[in-house]
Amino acid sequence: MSNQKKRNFQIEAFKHRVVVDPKYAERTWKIIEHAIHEIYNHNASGLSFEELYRNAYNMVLHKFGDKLYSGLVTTMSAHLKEISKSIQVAQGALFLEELNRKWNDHNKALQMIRDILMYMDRTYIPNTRKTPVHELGLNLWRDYIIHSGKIQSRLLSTLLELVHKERTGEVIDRGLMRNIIKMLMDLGSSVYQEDFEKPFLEVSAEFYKVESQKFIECCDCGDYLKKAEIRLNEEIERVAHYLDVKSEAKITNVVEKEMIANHMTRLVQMENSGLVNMLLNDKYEDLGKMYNLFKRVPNGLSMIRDVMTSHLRETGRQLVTDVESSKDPVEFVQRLLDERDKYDKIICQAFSNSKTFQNALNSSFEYFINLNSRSPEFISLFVDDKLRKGLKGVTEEDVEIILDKVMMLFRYLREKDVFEKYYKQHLAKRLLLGKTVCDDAERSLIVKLKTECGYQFTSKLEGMFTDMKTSEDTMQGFYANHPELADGPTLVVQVLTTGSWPTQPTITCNLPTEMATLCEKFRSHYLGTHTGRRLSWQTNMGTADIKATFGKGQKHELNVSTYQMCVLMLFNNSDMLSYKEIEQATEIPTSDLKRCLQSMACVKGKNVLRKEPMSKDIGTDDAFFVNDKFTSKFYKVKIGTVVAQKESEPEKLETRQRVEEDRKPQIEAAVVRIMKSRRVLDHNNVIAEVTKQLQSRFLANPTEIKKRIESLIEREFLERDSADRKVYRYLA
């Protein structure tokens, strides 16, 4: 046992020489050839595939692979020639059905033949680099059937005719189409492309070229776009049903080019139905179709954007330069907001909220809103109107929406400092006259302005609110220290910090004796509790409530301005006063006095005075009486002052001059900041840097910047370079 364990076994090759029958190869091939005939003749059920496989295996093993392969090619070719004839004789609709049936038969036969010749496929074919059996079968089908002279052109024309029928509304056998197209794809992408796809695209281009021309002559823009969209969707659906998925991009490109790209300009500019008409009439559906179709073609969206921008700029320009619209600032701003809402809705609903279109909208608004130099004033007047009366009964959310819209317009302004000037004036009047309907809304807007422009922009506005609160506390202290004043006239004083409030000229006015005494007591109290301060009375900004008794004993409480109170109190001692007597007694400035008298003598329903002679305007020779016949259904009667909502030309000029003066130190500060960090800089770069730094507040004028630089050179903050006069140096 031990000796056996140690013995090594060796296996040697079989040395007996096998003698092959010379007729073996021919005889074996005949068996396989017969089997191939039987397979093609649908008699495969009686065949032994195991035996056939072994025969083919032995032929390859005995180096008869060449004979087996060439025999296969010859046999299959002979069968395919016969198949080709049977397909050719098929007439009409039977042609494709016969082709499809024979193709399915060929595929089944090919599968069986490949199973029989599997060993040849695995060994002989890779070694000799010949075409594998399945691929060979496809190539032979392509050459003898698809590329047969009598089948190739007939197949193409039949397929294209079926596509045309389907395009013109007829129903076709899509399943059969899918099978035939899949056959072409199975034969290789080049067969599908050359034998079908390329001609299909050419015919399609011609079809859509003719159809688009017909449509554009008889349809309006909206209808044309609907038809183009339907055609595009039909082609995408066609690809999904029976074409190669890679054909989708190619056929959609054809439709896009022929139906959209080639007619873009005409569609957009179509009279009474083109893009401008759609924008004017809010045709969201048509605009959406145009957007979705045009975005598929090069420069399509840029064309829509450019036409929209050009139309919007022209509409906006007409709106802001319209003399009639400028007469009512609130209406002016409301129309701007309505225009903005309109285009926001269009961009959101029709243009997929596209950033490109949003930017075009913003640049258009910025362009035309600054064409009117009074836009900052009008926006402030709009805010003033809303915060005085326009927000009564409005929910907090709606208030925020209105304020956000105002802020949006504010962002477009290049002269934000002009808006600030007017806003400060209007806010001052609202606070002092107690006209604001919502303190929260006032503060919310200031927070928004602060977020947008920084603390510097709103610090004085916040100071105004602080003064109002401090004044309340001051008045409580005053009456606490003077309990004896409780029975007399009540005085309410707002103490305003000079720097925080809009600068007002100090106008003296002779107050009635009772009020003058009270004011003097307040001055003593205030200066006694605050050291180092000065008080100057702004009588032009005050109001008063006075009780009046008219002819038939009718009593009313009149809410009037301080000036009106001074005038009315004079009539306690006189029945008739001339204009000159009133002017002399009150010392109210002429323009203010005329407005004051006009509002009390010439406004129906508020005419507590009457004048002779009767006229709409106040003359220096007029005489005034208490109107004994004055009646009102209200006990409290508010008598406003006749005043233009907008500034007069001189006031406008004065405001503009104040704005220009305020800009000078800001420009100088910017120049110094830039030069301090750069030390040496040429003139053009200084201008560019200053403009950039100040653009969040206003658009600096290069001429004014140059003047400020000259001023800084004179004051020795800067100097010119000795070698180049256009270069500045900073002097530490």
Contents of the next structure:
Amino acid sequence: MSNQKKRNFQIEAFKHRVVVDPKYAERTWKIIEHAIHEIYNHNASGLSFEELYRNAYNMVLHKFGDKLYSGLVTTMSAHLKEISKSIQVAQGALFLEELNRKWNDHNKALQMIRDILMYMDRTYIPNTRKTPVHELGLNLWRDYIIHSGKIQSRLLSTLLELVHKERTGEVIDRGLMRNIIKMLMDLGSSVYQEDFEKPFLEVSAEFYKVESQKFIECCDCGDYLKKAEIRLNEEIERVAHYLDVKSEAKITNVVEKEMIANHMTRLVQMENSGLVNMLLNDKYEDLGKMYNLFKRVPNGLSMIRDVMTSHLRETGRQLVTDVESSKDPVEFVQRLLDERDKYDKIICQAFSNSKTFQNALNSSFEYFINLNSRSPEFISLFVDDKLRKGLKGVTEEDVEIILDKVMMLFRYLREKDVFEKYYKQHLAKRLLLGKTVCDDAERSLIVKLKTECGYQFTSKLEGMFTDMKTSEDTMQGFYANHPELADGPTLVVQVLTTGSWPTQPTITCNLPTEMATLCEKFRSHYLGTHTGRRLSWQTNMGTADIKATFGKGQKHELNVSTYQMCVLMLFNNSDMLSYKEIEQATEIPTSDLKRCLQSMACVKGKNVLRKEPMSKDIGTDDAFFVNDKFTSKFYKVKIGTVVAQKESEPEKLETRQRVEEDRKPQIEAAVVRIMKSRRVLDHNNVIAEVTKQLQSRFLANPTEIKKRIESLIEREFLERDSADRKVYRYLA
Amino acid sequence: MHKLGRSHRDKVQQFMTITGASEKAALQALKANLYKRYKDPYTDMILVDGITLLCNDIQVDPQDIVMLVLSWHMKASTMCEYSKQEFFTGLQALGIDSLGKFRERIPFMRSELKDEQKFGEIYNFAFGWAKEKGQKSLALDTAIGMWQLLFAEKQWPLVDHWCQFLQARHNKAISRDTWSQLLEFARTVDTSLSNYDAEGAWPYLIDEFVEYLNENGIISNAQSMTDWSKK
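I would like to compare: after the form predicted on its own, may I see the structure of the form predicted in complex with the partner chain?
Next comes the full complex, this chain leading.
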């Protein structure tokens, strides 16, 4: 049995032949212990780093790490106990200073000790999973100093007292605070939080609770907000100077809650200084402060917004239903524009142009503008006024600005089709009477309306402009073809396409002979080039310029309506005419004739006629004469042209009726469109879809829609579903 | 020989013996005789006089609702006249070939009004039949008359209020949709209007009627509110 043992070469580590002196460990430790004492006694200069390091190294090497470590713990603890006592006896302000000084000393000592024991730190400690030297040093500091019974509470109360002092206006040693706080932070975030931050926040909350209560009793809103802002900034600055940056959000939350959130309602509603007051008086700065502060708390901004909205709605409602302001449409609209400008500025300057506030503004306007059913009419009248005279001398940019503002109001209208009707009427009058001051402005507005509402809305309006232009060309052609008429009265005809212009009843009257023949010549000329058309003279809409010579030879040029011209021309052949004679000769309708005579006989400065008896009203037995004593400063005298007035009650009803009538086919068209594409649809959905489709023109009434549906059933466009009577089917 | 009474059978037999015709032809001839009795001397239709005579023969008042049922069977296009085609259609549908038969069928026709389904058909038929030829809508007076007649059979408690309402507020003709929807209304909505749904796509006239009932305190408002739990 021969076992061939393999004999491996073993190279053994060279072992230093160290004498393992039983007292070796103790001796070595004593050296180190002594060093630690010296270090703590500020006597480190006499020590040899190399020697100490080597000793520590050897101890660990020879497996005396335990002794070294436990020795370290004991020694350091003992020193810290001493230090603790010395801090405790410090009086007053010296307490913190002493603490700070000892902390600095400790850190320096710790560093040196750590350096000496570095080998242990790197080998023994990881192996045994013990706390590293530096950390150990901090923990011991924490346990023996910071958490020592006599120091812990005193430290906290000292710190809090200093903060309080600073809050009440005193100056404190910020550098010292910073160091102490940093010490707590270095000891671990839980130490900072438990031993300082939490109590700090609680105390701060209490402080601000009391302070905010005090302020709110004695300050007005603006002042309170100022104070709150100052406090908030103070706290932020405090954190920056001597607290952990993570505390900023926490302390600002406290301030926000105590000073703002808890008093929000009271602040906003404060009489004579709250939100409403600020809005009324354009207090931009205060409003801005409120916005910035309330932004920080939940529901802050929505509270501001809600109060603003309800105030605006109420103000708007009063504005719009005020009987006085309804008497002057231009004034009415101007006030709306002013109100809008005011709030625009507020939102821009104080509410950082927030979209949600803009929306609140818009919805409020939309709400109250539609409370007055005459708003569409009034806006049109406003535009009419501006285009007639209000824009003279205004620069192009300013014109655009005014028109854009008008468009904004237009967008709020629910009954846009009513606006369209009035606008058309007013535009017609402006065009026919040559009243437009600014042609570019007219066209610019049409373009804006087209962009807003689509081609359909403005196609007729554009047609009106085209007719005016075409008529000009037609007149030129007429006179070119009839040069012999150049000496006679000048005729200007505007040919209006019936569909584009507002419908007018065609009333004719008897024109003076010269005019009648001239008109006939024009008619044949026109029909010569446009066969298949029909022309009807609208004598109720024309004007005339007449040259007149009065009794004392005074000459004037009179600008009158066609009716007035007919009446005046009669006096070429008679000195006196009775009402009945005039009526018979001219065949002008009664109410028009009366108004026409009244404007020429009863209005000071325009009384080219004399009436007997000299009463204010026109009676059927009155007699009329030319007023030979007529005088006027001006050569050209304009007599009573028909201005676009606010409608009288019966006219208003008529227009409204026409609008309602016009809506019926639009509703039907919408119903048919929807049913054609859906084929089968239930009642409620039909109503919803139709309303949506017509929204841009007017708010459709569900009852009216229902009536239109029934009409369509009657005419067999739709039928009810046989199984479910609430469902409609499209009949192809 | 289907359902012929004894005397009738004898007559038919007689006819057949005399003329040598088949049963079917015999029956046809009898029907034709009836037609000849009532038809107008100048036109190939039965007109007012003929109808009056018919009513006499079958011992029915011309205003009796059973005449409506008869017209329905005939698919008559308009009241107060029957075309030849319509007359024969009616006789066929009812299995009538003699006056006796006719009289026998009267109770049956009355009973048809009690049938929910048939009543509905008859009701809807009545609109087209009662209105003027060439008109789309039914004149108000005629409509009211028809409703009173029809709802006497079916018992709708609100019918008088409905008629009063129409005379006071509407005064125009009645559309087909309104006519047919009214029956639905009478059938489904109870007399206290507790289950009336304002969004129920009822014709506008019926909505107005409900308003009228509320305004005049005929129905108290609380009752006419929609019961949401039933939706």
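Numbering follows the first chain given and starts at 1. Rigid core (definition): largest C-alpha set, two forms, superposition within 1.5 Å. This structure is a prediction, so every number in the text was calculated from the model and none was measured.
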- Message: On a rigid core superposition, would residue 194 pass a 2 Å threshold for CA movement between the two forms?
- Response: no
- Message: Does residue 534 move appreciably between the two forms, meaning a CA displacement of 2 Å or more on the superposed rigid core?
- Response: no
